[in-house]
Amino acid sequence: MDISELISANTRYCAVLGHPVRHSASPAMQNAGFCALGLPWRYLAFDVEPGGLASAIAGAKAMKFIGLNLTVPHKVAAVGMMDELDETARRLGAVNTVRFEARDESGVWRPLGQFDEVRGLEVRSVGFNTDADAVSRVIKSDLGVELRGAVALVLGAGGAGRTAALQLAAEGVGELWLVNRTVAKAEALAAEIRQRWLGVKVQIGYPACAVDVIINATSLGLGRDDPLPFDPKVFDMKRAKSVFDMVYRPAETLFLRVGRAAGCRCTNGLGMLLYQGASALELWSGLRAPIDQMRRALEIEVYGK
């Protein structure tokens, strides 16, 4: 039977939000994840333009939505819009999960997907970031890296850099670098690290050391005539040990395929987009995500394979 023959008056749901959305893979992922669990919820995608985004999150919550992804550019604007936050988006100061929750009968809050009525419940929003554990998850599952005490180079500090290099610094790495074509919002990150992790030794620029991860976190790739990511007179990426490139589509890079040739383990962003989507099912549902089939339904999504 097609989803869409499911929906119901008792339907419940949950939604990505975004500006530009049409791109979205998360509602494929998702309603796969729901299907396999027998959960009556479907996910749904909402272009909504910046003003709007309070206006979305307040009809979200006044709907008694099961709760919100939030993508670009809606993160970091969210985290003042949330009526409580949890200590990782608080840390990172960006929301890409938000789940809806209401007082039980003991006046103790729960996830609103526990509520069989919905009804003149009292509602409120929380705010999470799951995009931070899913680049630890991705390098330690798909590439096989113990993150404590290794080396790590991050390419961009933007908002996806900005993540990546404050999970690793939380992580333990022994020695983060940082490269960005703003060299002072690069610093800027180096000093927040070095603020709060004073174990973490920050640098700027390329290391002549080996490496156990190097992650672009630039946009350089989604373009098919992009260039690399980084400088391969300044450093040779038969240096680095394993390769992440926070791009999925198209799915091998030029930077993915300049690692392979170099003998690096490769991977892709479709890991974190489904380990970031495992964890907002895992937070509303309070059930454990079924990751094969979330990412069998990705796969297919994204590459028609």
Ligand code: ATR
Second form
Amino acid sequence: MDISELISANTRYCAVLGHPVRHSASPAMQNAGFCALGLPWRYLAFDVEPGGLASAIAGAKAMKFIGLNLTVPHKVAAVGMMDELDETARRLGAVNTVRFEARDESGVWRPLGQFDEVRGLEVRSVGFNTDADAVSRVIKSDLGVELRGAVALVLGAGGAGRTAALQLAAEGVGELWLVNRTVAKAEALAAEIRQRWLGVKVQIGYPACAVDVIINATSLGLGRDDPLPFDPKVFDMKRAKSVFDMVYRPAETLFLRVGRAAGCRCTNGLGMLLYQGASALELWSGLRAPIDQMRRALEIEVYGK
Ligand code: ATR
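With the form predicted on its own already on screen, would you show the form predicted in complex with this ligand?
Let us now look at the entire complex, which starts with that chain.
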């Protein structure tokens, strides 16, 4: 390929900001998506320390970037740095996708990616959260679980656990069980959910009944010798219909191995990474994401096959 086809003065940019960011598979996935759609856009990754986040976002806005993704540790801090917040970001108190927008000639704000000429435009940043919807999509599409009225068990009450639990509540699960090493954090999350979704029965601990879906939203599984994220003496995996591990590296954690042995339907965190990225691309471009090409690029990037 001619180098001028890769990057020219007309190339437009998106980027992920994180700290660390070297491990990110988003550039491979998004660039495959841009390429499949024939967009002259490129997706970059920048290591930005927390103290530099506001200037990095302001810089991307000044340089008329199309959008940004934010990853650990920036999602919560970015909420206070946006010109506008979409309802998804407001509900979770976290931003994982920024869309830069400009006013068209009739004064309507439109995605900057839809403007060919960016000179002289007034630009604003709008924060979204596409992680929550990705949780639902994995459980519904990949695990085939109907969430309304379901019994769900969420392990972990950090950023990922909170996203999963709030989304399950918003989807109208019947019973939501929360387990976390630091019990006070699970209790605070349960209190928040009880206040916002009166119909959802939230409890701390392990259910004695059958569970439609069990989600690992702890960081256990990332390390090769990590123990299970739940207590197998208290909870028997055979009681779970399906298992979702948000970890995707390694492809099969001990948690998923135990789930598979117990006959559960299983999926790892790659689907969540894919769906949150696909939604971001759709927000930036207004086009349907080329999901198969993006999935393929992710698999090659993460698993080398
Ligand atoms: P993320 O944004 O990925 O959710 P996080 O907010 O740091 O990251 O949350 C990490 C989660 O993994 C938390 O639920 C954490 O439990 P604590 O709230 O008790 O810290 C959980 N976790 C991390 N290491 C763990 C370990 N060794 N055993 C059990 N849980 C662990």
